[in-house]
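Just the one chain here, laid out as structure tokens, in the form predicted alone.
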Amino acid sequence: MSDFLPILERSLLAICLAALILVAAALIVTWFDIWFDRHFALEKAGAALSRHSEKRFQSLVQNSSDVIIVVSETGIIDYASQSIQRLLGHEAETWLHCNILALVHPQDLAQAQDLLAKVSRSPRAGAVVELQIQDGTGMWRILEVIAHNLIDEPTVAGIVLTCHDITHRKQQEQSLRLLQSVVMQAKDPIIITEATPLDLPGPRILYVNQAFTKITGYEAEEALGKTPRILQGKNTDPEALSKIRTALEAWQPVVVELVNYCKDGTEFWAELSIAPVANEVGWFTHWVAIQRNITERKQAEAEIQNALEQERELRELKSRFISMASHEFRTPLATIMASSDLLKSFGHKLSEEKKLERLNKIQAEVRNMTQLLEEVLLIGKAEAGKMQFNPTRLNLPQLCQDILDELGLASDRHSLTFEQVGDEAEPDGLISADEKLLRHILTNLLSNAIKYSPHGGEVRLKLQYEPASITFQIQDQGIGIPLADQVHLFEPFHRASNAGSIPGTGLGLAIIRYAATLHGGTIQFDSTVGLGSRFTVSIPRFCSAQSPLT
């Protein structure tokens, strides 16, 4: 009995071990079945996902705007996406098994060969290059080619070329370069500003070309960020600026002519052409201004205008001369003719006294005509700048008194007075002046004072010595000069509108002005109709023969 129990224990232990082994085996088989089923399911799902991804990738490649090409290391095309039809007008099948190098423009062949060689040397390497490839119409298109070495990738096994058409962009870049070159080399200043603000301080300058610097003196760095107002100054026409402002507010181009200023303050005339620049959606973004320097043209126009004005004045001068000559010569000639006819026909009946009276009349009229001709010749010399100036030492008080005495003999209705004020120039009363011209100045002014005071009155000559000059002042109580005639008073052959029948040539004051200018002096006047006139002539104390005629 004692032997039986150990045997039973061992049997039970063996049975338990066997049961455990069976259970473990069952569990292992069950776990393997589960793993196998799961693994098979994952592989099935992965395959389905791979097929889906491949289809999705193919769809992306085929619908891409870029062309995808797979080539060998030597350039043989193994694959070309269908987008080649849209981009280059070729069927993808026609490129298969062709060498990509045969499709490249000859001038880009070496660049394409270098691309393949460079990418082929190392896996996963990449490079970018621009190549020209001919499209279906025969036009060469510029492609940006991105190459990747995927030779070791089993699903690719080649060099992938991604080709993007940049023809339009390159054409724009070329046009931009050409435009930039034109702008940079343009002879006219070109300014590009912001579109706004239009109110002060105004749009800022964003660009200026080399011509801007050359003409204005402002370097680009000095102008950028400023406004075009840096070119304006005191003589810039406000009306032109207002015209520009009106055009800018309406976003309209405008062309004006105005005075602009260089950096150093020099003025120049500019023809300013301003136009707005819009972006692709029509929104105005900038102003472009082209300034053409028209200073020479303006100067030429001014010279032409001056020449036309001189021609007009010459015509008027001729007209006034003819009118004056016909009047001033007709009267003395008629008097001479009448007196000579009388002497010829009735001389034997006239007394000697009457004959002498007629002869004196003829001589007086001849003297008047001679004086008229002398004045015409003198004004001609003055206009031509040939009037002689010969200063000598003169006794002014004596000269003034002599002229008054001479004129007083011819007038008994006027009171002629002489006044001297101040210290004489020299102890002996002598100064340096041209006697002939000075006599002409005083004689004409005093004669006019007498002539245009038909009812008599006082005619006063005042000689005044000043520190640097000598002044002659002639004042009358005559008819005066109308305000409208005063601006033309010193023009040859011009006579005041209220002169009426008072004889005169209109040359005296013109000659006086030239004579005073030759002395380096001036002539001024003030006059009131009905009250009289006062003329003042000032000359330097010491005149020289080199005094200019201006």
Ligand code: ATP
Contents of the next structure:
Amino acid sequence: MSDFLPILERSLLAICLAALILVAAALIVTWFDIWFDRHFALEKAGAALSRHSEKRFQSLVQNSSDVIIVVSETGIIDYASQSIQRLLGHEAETWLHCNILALVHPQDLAQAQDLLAKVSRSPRAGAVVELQIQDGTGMWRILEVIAHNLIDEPTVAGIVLTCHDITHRKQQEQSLRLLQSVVMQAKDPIIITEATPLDLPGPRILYVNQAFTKITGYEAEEALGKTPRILQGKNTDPEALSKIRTALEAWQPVVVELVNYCKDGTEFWAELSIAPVANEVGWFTHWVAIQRNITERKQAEAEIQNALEQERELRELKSRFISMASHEFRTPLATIMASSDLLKSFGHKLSEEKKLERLNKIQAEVRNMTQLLEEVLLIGKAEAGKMQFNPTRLNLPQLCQDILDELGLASDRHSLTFEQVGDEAEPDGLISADEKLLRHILTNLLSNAIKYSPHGGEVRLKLQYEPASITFQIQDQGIGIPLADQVHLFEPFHRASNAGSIPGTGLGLAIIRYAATLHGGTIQFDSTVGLGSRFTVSIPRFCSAQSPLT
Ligand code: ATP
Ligand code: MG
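Now show me the form predicted in complex with the named molecule, since the one above was the form predicted alone.
After this comes the whole thing, all chains and molecules, with the earlier chain placed first.
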């Protein structure tokens, strides 16, 4: 019995052990199952996640405006993002295995090779360059290329080039630079001002170029912050300014010509073109003004105008001469003809006295014509600068008295008076002057005084000695000279509007002005219509020949 028990116990123990092992095995299988399932689920989830992020990454790369290219150390393209098609014109696959260096502009090739060499040298190294690359259409594009060495990164195993197309930006920069240098180098002053205020103090100057400084004399620092009004002055045409103002108020471009002033006060003519400048939303922000210096053109215009004016005057002179000549010659010729006809046909019937009267008339007319011809010749000579000037020592009081006596004989309606003022200085009263010319001056002025006082009155000649000069003053109480004629009085053939039928050619004063100028003297007058005129001739005491008038 005692042997039987241990056997039973052993069997039970064995069974228990076996059961235990079975339970343990079952537990292990279940746990492994669970672990296995979980492991695969996790792996699946991980794979899904990595697929998702890869897609995301791909979509990011493809939709990026930048192009990502992976190249070998020698430049062979290993990968190119789809965005390369937008940049270079062909699908990404087309570019695979091409050498990127083949697309680089010859000018930039060395720089591109340097980039690859430099970046290849050390892992994770990076560099940035700008390169010109030829696209599929043959056009050159400018790329900003950022290179990164990821050769030892197993998933990349190459140099990553991130390329950004900066062609447009570069073109804009270039045209901006171009414009800037055009503005800076322009020969015409350029001013940029704020858009407002148009009222005082006016828009402030924000920019002036070098030509502005060169022409106006204002340094940029002096002009900045001021307004363009610094260029205006007393001769700046207010009409031109109001034209500018009207255009500015309407935000319209405008071109005007006006006088501007330099810093030192010198005037210059400017053709001013002003235009408004708008920002990208069309809001006017500035004014740009270009000032072309047109002083030379204006001077040339003035000269042409002058020449035309002189030509017009010459034409007028000619026509005045023709009308004067036809009148002044025809009238005496008609008188001579009539008198000689009378003598010829009826001489036998006329008394000796009447005959003499006719003959005197003929002689007087011939003298008038001769004098007229002489005056025409004299003015011709004077204008050609060939008037003779022979100063000699003259006794002036004597000369004045002689002329007055001669003229007094011809007029009984006028009282001719002579007055001498001042010290003669020279004991014998002699001074140096051209007798012929002086006689011409005095005779003409005195005969004018008589002629243009048809109702008679006093005609006074005053001879005044001054320390350095001698003055002759001829005063009458005649018809006077209208203001409108006074400015033209010394022009040849000009006769005042109130001369009426008083004979004359309008040459006398023109001639005597030349004569006075030859003496180095002057002739002036003042006159009031209806009251009379006063002519004053002044010559230096000791004169030498002066240049005739031009
Ligand atoms: P001439 O050649 O014979 O002298 P003229 O007397 O007409 O002719 P000027 O002596 O040159 O010519 O005078 C020009 C004009 O000036 C005259 O025609 C006349 O209209 C005006 N004038 C000159 N002197 C006087 C004067 N004293 N009073 C009024 N008018 C005058
Ligand atoms: Mg006269």
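Under this definition, the rigid core comprises the largest set of C-alpha atoms superposing within 1.5 Å between the forms. Numbering follows the first chain given and starts at 1. Treat the numbers as computed from the prediction; the structure is a model and nothing was measured.
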Thr193 C-alpha relocation of at least 2 Å between these two forms, rigid core basis: yes
With both forms fitted on the core, check whether the Cα of Arg121 differs by 2 Å or more between these two forms. no
Once the core is aligned, please say if the CA of Phe212 is shifted by at least 2 angstroms between these two forms. yes
